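What follows is a single chain, given as structure tokens, in the form predicted on its own.
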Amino acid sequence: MDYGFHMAVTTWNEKVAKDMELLVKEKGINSFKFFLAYKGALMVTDEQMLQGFKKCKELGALPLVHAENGDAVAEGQSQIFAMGITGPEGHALSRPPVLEGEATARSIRLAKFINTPLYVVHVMSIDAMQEISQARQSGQRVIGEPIVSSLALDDSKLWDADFKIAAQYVMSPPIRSAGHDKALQAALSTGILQLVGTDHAPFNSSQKAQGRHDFRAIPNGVNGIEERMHIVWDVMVNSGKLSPREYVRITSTACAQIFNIYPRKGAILPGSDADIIILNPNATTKISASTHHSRMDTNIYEGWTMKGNIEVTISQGRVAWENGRLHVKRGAGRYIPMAPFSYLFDGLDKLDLEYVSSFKAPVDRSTAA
């Protein structure tokens, strides 16, 4: 398959400004990715999130942000730990949705004052994505991406008392409580959030085991990449909520376009890139870690059946996937460029300062005492 790339900016200094500058111009990157957590890791200050604003306005590439706030974050696990909760539920317990929304508002408002576009990864609660809505209606450039296991699942398997069963859903943020599921379905088919991802992260039992004894030593991610056109299909199309024609938007046609690689990518055109599946809307389908693609000994949607089944997948104008067989041969997948934005020709050029000009003339203080 084809594929691109976006970059993690974990630190500021001139050599990550010069570095960003190469990745723009030169490799065809046009999106870095900012985190606010994982705290002496790879979290960023607000004041490197604001360079690195300014460095993506500047080069025309699309700023991303994991919101959530870091110190808070690792207050909360300091407490939780404390109180002797040391398993799994510790650490839903040590994220709650509030830091997820403070994050996302905190780094909407820094976009603002930079005056540049940004997309929020993982939207997993109500909080974040009231924010994403908040800033969309008062004519914000902001991008809301939920993820399968948050349009899809609760928190309720983090609280197994079979680690190996709760450890395989822990991940950051976290999946939240019942309801939080059914606001971002209806968010996603009232077009306040604009498509869906996997954060695709997983890791064995035995490498979620680390952290039997002390959940900050979990390592975070759940699948998804494998599960989610399926996923997505019964939660969104069977429900009733989305059309055909919206879940090729939500799952394909947004992304080239927010990633500037349509009609490349994300149609079928004269001249597009002929990359399609084909899906059987009365077949059925069943997830099992015995059954998946993936060394992966666990699946968080072990068990789900339901009705619509990718039969055919085309790569290239090739057919990749057929009747349960790969037909590929290793390499045939290309990078993909993707070229820079022209923010400076849409009105981004300058920072957000209106509030300046409603002052009617400067304060003259020349003859002030």
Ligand SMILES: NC(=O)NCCC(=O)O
Contents of the next structure:
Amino acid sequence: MDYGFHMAVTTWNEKVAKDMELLVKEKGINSFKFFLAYKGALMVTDEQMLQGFKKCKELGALPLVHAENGDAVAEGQSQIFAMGITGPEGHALSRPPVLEGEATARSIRLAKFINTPLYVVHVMSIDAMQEISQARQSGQRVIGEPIVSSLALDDSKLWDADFKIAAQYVMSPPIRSAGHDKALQAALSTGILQLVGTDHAPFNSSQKAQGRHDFRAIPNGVNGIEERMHIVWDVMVNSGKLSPREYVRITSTACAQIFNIYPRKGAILPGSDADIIILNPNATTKISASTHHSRMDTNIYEGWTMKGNIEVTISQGRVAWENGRLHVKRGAGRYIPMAPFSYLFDGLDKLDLEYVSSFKAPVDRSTAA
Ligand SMILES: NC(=O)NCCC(=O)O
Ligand SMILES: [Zn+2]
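Give me the form predicted together with the ligand now, not the form predicted on its own.
To see the whole picture, the full complex is given below, headed by that same chain.
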């Protein structure tokens, strides 16, 4: 399969600014992720985020945010651990939806201040979704990406008595309590949220076991890349919330447009890359770690059985998957460079001008006593 990259900005200085320039102008990168969580590791301050957003705008690159308040998460983790809650459920309790809502709101407002488009990755909660909704209603260019796990799961498994099962569900922001999933599905079906990602970041049981006695040491991340098309079909189309046409938009076309590789990707048109799936809506799929193709020994969708099966996958016009068999050569996937200045940047200069022209004339005090 073809692939591209986002890069992460985890600090700010002249070297980072120069690296960003090189990546955009010469290496086909057109998006940069800013982590507002993971204090002491990846987290950026507001000042670093602001400088990064400014540079993104200048380069025509899209800023992405991992929106959780990292200072408050660190405080929440200390509090919950001190209460004697050491297992995976402590992960959810220590970083509640309000911290996702706060960071989503803050990054949206700073993006508005800079007048740059913004992409919120892995939207997990009603709190974050409502901030995105409000911003979009006011005309701000904010994209919201729920992921397979936020649409399809609730947090109940984090309370499983078996550590191995519970730890599989640890990711950040956390999978939320029942109700958030349905609200995100509704937001996706009404266009408040635009596309579905995976945040695929799997760890096997022995890696997750690093946090056996302290949830803060459980590596964060869940699977999703192999399951996305089936689960989204089930949750959104089989349930009647989206049409098959809309399914194509939220799994493919919107993404290609936002990351500026449309119509090479995200379309079946003359000249497009011919990356196509054939999904039989009457066949059945069952998900299990014993049959999936990942090297992971667990699957957070273990036992899910649903209507709809992808019978053929075509990549670059060649059949890559058929009759349960993979027909690919290692290395056949190509790196796809992504150009800056997607449609999200159209007209920003006019808005900037309008903003500056709206200033009242500065006061001339040169003759004042
Ligand atoms: N989401 C998650 O838990 N792991 C991947 C890294 C990140 O985005 O936080
Ligand atoms: Zn993230």
